[in-house]
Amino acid sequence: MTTETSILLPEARVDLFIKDKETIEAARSLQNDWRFARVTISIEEGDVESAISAYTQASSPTLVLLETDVTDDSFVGRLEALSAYCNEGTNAIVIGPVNDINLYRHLTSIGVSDYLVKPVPLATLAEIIAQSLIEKLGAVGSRMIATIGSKGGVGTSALTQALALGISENLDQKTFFMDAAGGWTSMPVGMGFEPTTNLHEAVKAAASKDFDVLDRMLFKPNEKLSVLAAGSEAMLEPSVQAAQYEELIDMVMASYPVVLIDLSGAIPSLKRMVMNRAHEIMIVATPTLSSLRAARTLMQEVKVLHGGSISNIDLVINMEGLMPSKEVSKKDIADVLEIKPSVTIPFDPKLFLTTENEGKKMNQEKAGRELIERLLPVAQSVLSSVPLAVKGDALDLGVIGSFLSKIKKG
């Protein structure tokens, strides 16, 4: 299971003005951390005076880390001086010489994101910076689950729709569910709505940060589940691009504890971006050689993206029993793919055809409810780390203030 910060971090610039050799080496090591691939890290041997000098000539970054040997009021005074040269929204982390709880409280009270004691080890530095960048998006506590099939026809969309119902109803989590397939989506049939919008309109709303417009694009199958009612676009027209879709993800993760994305029909660049950002990835395959071969290839690519780890992948085997004598056994699946299936779903054509042809939701059938129970561990593995303050509710949409704005107001 991944943590909240074990994702590809958003594009950002981080400046460090530090002198401690061990901390400098830790900062340099971040350049080899897959999470920081889009983060520009600048390291200068210096302190708050160096930062003031730098920002008189250049714009300030998303986040600045400042080392100090002085912890009295004179340092806070220099922070105030620094604020005059920084952009609104720049956050700060201070690295000091002593473990002083009163100093920590004082600095955080004026808006400093965190206070660390030098030397700062690599794991701590990476986690603190990652947490600060995620806070800038307002997505603290949110979890994203992405689903993808090893190939077409393995039942990914039907299982994802069942999972959305289970997370919202069985686990009582406020959930945002969207499909990245554009006009190829099967979600309107599975969730019981007529498409009222498309992904192009949704990403426009995200680009302008218009929550009211986005809210009018939603269909609510139940009190806890909001579904983007997309699918009206032409099937042969170009899809939205990954960068546009990411803006939409950032927007909804600021207000929903759980975001579920079906990648079945998405373009490759969009699949790559979402799987880099997802806290949990559900790969669906059937127990056939071609499907499992594709699943193995996909997992290897995700492993490379995630710095050699597949800890956030759940393999779901669907349609077990379709042709038992020709299927790959569970043991052979685990041996070849080097991962045990998290969930195995028996072949049940009656359930899937009945729910689709009669316009029923999966949880309206006894067999569907049993299927949902089988899938829930996939979600529970990542949602168990959702902070209690956000479980079952929307997150605070308020903009997180920077230390500079608080100093200026103080």
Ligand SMILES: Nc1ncnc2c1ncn2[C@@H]1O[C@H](COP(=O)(O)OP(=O)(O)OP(=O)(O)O)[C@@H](O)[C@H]1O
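Each form is matched to the other, and the largest set of C-alpha atoms that superpose within 1.5 Å is called the rigid core. Positions refer to the first chain, counted from 1. Note that the structure is a prediction, hence the values are computed from the model and not measured. First, how it differs from the form predicted together with this ligand.
Core-aligned CA deviation for Q57 between the two forms: 2 Å or greater. If you fit the rigid core between the two forms, you'll see the Cα of R28 move by 2 angstroms or more. Once both forms are fitted on their rigid core, the CA atom of I249 lies less than 2 Å apart between the two forms.
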The other form holds:
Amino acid sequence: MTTETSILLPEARVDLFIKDKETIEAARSLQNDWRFARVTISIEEGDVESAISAYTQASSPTLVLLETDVTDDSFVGRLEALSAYCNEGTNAIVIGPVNDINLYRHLTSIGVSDYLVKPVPLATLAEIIAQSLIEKLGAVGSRMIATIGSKGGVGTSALTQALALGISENLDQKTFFMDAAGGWTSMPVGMGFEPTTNLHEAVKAAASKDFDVLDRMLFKPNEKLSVLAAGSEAMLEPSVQAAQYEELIDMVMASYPVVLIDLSGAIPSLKRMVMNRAHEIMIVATPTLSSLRAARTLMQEVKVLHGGSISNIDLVINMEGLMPSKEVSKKDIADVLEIKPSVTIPFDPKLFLTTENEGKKMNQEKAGRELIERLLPVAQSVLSSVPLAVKGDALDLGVIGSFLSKIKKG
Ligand SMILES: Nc1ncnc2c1ncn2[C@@H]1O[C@H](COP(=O)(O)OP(=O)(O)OP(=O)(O)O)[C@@H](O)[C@H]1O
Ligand SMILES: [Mg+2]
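Based on the form predicted on its own presented above, generate the structure block for the form predicted together with this ligand.
Below is the whole assembly, all chains and molecules, this chain first.
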């Protein structure tokens, strides 16, 4: 079942001070849940007193879950004592022995986010923690990488396909990969599938938020990689529009930590929308005058889209050595383009055409594995960055407010 909380949760720390065996088991299982990959969960057998002594020593987390056997005023007093040691942003959930609506009302009125009755089953625990983190931090976990050529035929798709294998296999990230080229796509040959659908069908599934239909459109080359098996539309059929494609992006961003989009072959309005939203952009160019000139213009336009910054652009020079005497040197490229190429890929027709013709994946060849290694830093830089909303000072206290701020007023 897919629910609103079926997304990769934002980076957060959750501490549990609990004693109930079943609930402890459930909390341990959370660590195997893909949604919690970026959530650090620590479980201590204890109660509100253990929490107080923990936070006199160390800073409090995003969310704390406390089990209690007593539910009278003395417990509320201990919660108050705890709040003195908690950061502004810490939320609290209480797990108690009995179902008591008055207690629930009282606790929530003083700033506790929720009250649950033990034992808390795994599904409930996962759902409540996920809801609390999403409400507080927003769904900021996913990262979008877009790739684009400075002009046609520079190898954008071939390199993006290699990158998709690298992110999913070498970096072990659950990845969604699609292009926007419609009938012009080279993905079926590059990734080895028969198109079973097209972009028009995919955006239709997104418009009706139909995860099951979208799921049936996927080709899965490995455990972590899902590729949209599109490309069955006629080449001369009109493209899907940017707003429709954006709905599709929103849908996949909600359930995949990494979304990789190949923009070579997309219409300009679609390229613009995707690059506007992308966390990282890989621009591919060849070391030739015409390609580099277009790369410079493209970079300037992207810079404007991103408020004057080019920090999230990686320039990849492809097919180095195709015609050495006529190529622009590395130094001249850096001078003209403001940034140094992050990666340079040699012209290697044997590798590219062999894998293409024989339907092999890049990583089945030694040279292909080396190429993937070279490309990986492009993805690594964006995947290791901390989502804005959880960076210390920028912490958004959110609509529900924090445990501390409310309890102090109470
Ligand atoms: N470094 C390289 N050495 C040799 N051949 C390459 C190299 N990079 C890409 N190619 C080959 O060049 C051809 C064009 O590549 P690809 O389709 O990836 O380009 P593209 O930029 O995506 O094109 P389009 O603009 O049509 O989308 C393919 O046959 C590919 O295998
Ligand atoms: Mg292409």
